[in-house]
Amino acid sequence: MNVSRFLGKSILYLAAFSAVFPMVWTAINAFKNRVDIVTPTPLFLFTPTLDNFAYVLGRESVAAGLVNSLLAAGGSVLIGALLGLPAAYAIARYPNRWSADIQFFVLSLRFLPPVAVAIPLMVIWLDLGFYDTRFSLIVTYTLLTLATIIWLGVPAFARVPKEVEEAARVDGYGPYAVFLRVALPIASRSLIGAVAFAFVLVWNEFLIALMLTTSDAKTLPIVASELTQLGRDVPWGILNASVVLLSIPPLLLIGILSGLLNNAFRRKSN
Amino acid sequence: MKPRTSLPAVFLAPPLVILAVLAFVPTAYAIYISFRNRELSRPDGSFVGLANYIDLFSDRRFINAVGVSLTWEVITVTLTLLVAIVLGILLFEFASMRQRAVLTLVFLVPVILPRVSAAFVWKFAFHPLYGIITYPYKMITGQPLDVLSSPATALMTVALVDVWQWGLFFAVIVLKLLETLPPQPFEAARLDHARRWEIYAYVALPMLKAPLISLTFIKMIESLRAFDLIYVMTRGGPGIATETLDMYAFSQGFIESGRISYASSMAVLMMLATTVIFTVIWKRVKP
């Protein structure tokens, strides 16, 4: 083994270990009682405790918010999908003079500073009487849902083979049939991947909930954040445990997520 | 050819309309608010015209915004597509393929986290007393380090958590970018005798320039997204060491003065400035 293959090695294991430790610990942590967390030097070897998970899973806030977290996310990729997977599928095979300028807009929507967004929708919300419900988190969350869908969705669904949906057309399915029995199920995997990719986009999602609640609709990830504010006395246990709780579900889904990423370039080699 | 269907019009319509609706009327709101002295606690307000924006300029905390805004672009932006780019060749170069399975799956752990999780990690692992990051300072020094508290490296703390999340995920994308260059430039240059840097510099990575133009991007956009980060690293601390544009705009909407006109021209002026500029080089990107 040379010199620079053990240099570059060392790097990329460095990297590994940078990437996963910070959660680990974290982990570790969430298991701690106050004691064995807040010592001069990091404990490894501790008596692990549930007490930090009991508590943060016994109280209101964090089961509404966790409640809240999953209608906004389940319900704006819900209609994210019924909505973005037709649209992609009619962009990718049905092209028309406006197909560049409707893909650019949707990607535009990305340029838009969430902040630029939050302002006025609160204002809006307000007046309208729907700030802080479910309902407006959904509804606003359905703008970033469905613009992802759409936009990860056009390359998945050009990537099935124009033969096959011929044939099917030959055998007299009509152009919806060839999309919902042809299309839609070849296409599936890399569409699970980018609606995956809507959710945990959503489920992370922190400014726009931040601005649009304030006690009804919080989700978890503003839940988390205030109890990372607490004051002098920080609970870090608890902390740690609340964290690792938001983490999980995004966590769960990047093997899928991964899959995506491999689907959309093994395809472009070939 | 393909018969005439009613099926582009039903599959784009509704959706469209609802981006289009959720897009342009919040944006033309903005725009009306951000002329008016609207707050929170009266929700009126009457037209004050241009007042608000002249008002920026000579708002100190608002220039330094543009500052701590456009330096934070500056330094995510550039350090992730250096450490991208270091990570991704060296995958290539030295990792078998069971390797760069495993380093993907591994790499692409902190985007997937919720930011405000990442921001807390980091944020314990940098506390002056408890940190495991700065207990070996504190332990040959004596001394508690706290770099989230000091103006000079506040910022930076807070950029290497963002460059932790990107720069490890477009590593990968670096990786799968090198995979599918076909293998005849890189036999040829070995033939040819150049060294192994001279390969990556002078042949695969011009190669690769317009994914990597694209992929530079995504980032100036993506960094954009900062505020989660420094709300909760920072909030916008020490002082307004931190403060980004939004970050500023949210809290002149919200915490301080709830004065939601002045964060709206903030926030019109933020979207002026990143559409007509992405707007822009997307096109000069994309031919």
The other form holds:
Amino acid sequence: MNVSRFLGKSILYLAAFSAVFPMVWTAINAFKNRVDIVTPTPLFLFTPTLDNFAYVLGRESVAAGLVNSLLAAGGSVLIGALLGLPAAYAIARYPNRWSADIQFFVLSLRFLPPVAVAIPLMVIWLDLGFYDTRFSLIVTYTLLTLATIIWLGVPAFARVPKEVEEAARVDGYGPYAVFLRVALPIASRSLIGAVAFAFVLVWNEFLIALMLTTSDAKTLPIVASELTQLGRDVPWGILNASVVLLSIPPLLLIGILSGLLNNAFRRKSN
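Please show me the structure of the same protein in the form predicted alone, now that we have looked at it in the form predicted together with its partner chain.
Just this one chain is shown here; partners and other molecules are left out.
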């Protein structure tokens, strides 16, 4: 029994180390000069520098890409939540013969490779005159966030006790009040995770943004990929700094949502 527990913990720690170490190493290399990064022996003791971050933050394309990413990801997640949460609640609480097909269709949108979605949409936006615009990115990303939020929202609402909703109806609550004031707060913990997961997916989206933008609506992942050069003179420090900066907004969003959720539960417990 002790041996199996030891093996289980060892596997868990190894998996955690495998997931965390690349992120830590990327953050460390972001503060190194290129000479310290390309040495045959990895350096753990070095003189840190902020030149990599200064170079990335000093480019106008990075600021424009940050604004485009925030508007595209934030707008698509907001629209996806406004449309997806009521849809997920309706599927979970009012099932019919089409419910299973709807859930399978929503899930199948996540099975499609990005190129299968990007090429037809690129043709559509070119014909409509919306290619390389924030509007086209928001609408396209909304398809992804809507599918993700519905997919994760249905089981979250299904776990809400029906007795609580029935008691609310006895108290005079209508269907919209039951959804907004009963089901939504109870399922909020899982729903916040769904919204955060949807934001991370579209924030890190690369291929669709690459095919739907050229200059005006380029997102931050596209701008970050352009900081590299071909050949042996790859600016590894700048690339690592761009990865660190690219990871900050999703981490901030998850931290803010977690803090709001913890505060809400503390108020309920008090």
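Residue numbers count along the first chain shown, from 1. Take the two forms, find the largest set of C-alpha atoms that superpose within 1.5 Å, and that set is the rigid core. Quick caveat, the model's predicted, so the values are computed rather than measured.
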Original post:
Using the core for the fit, does the CA position of Asn33 change by 2 Å or more between these two forms?
Top reply: yes
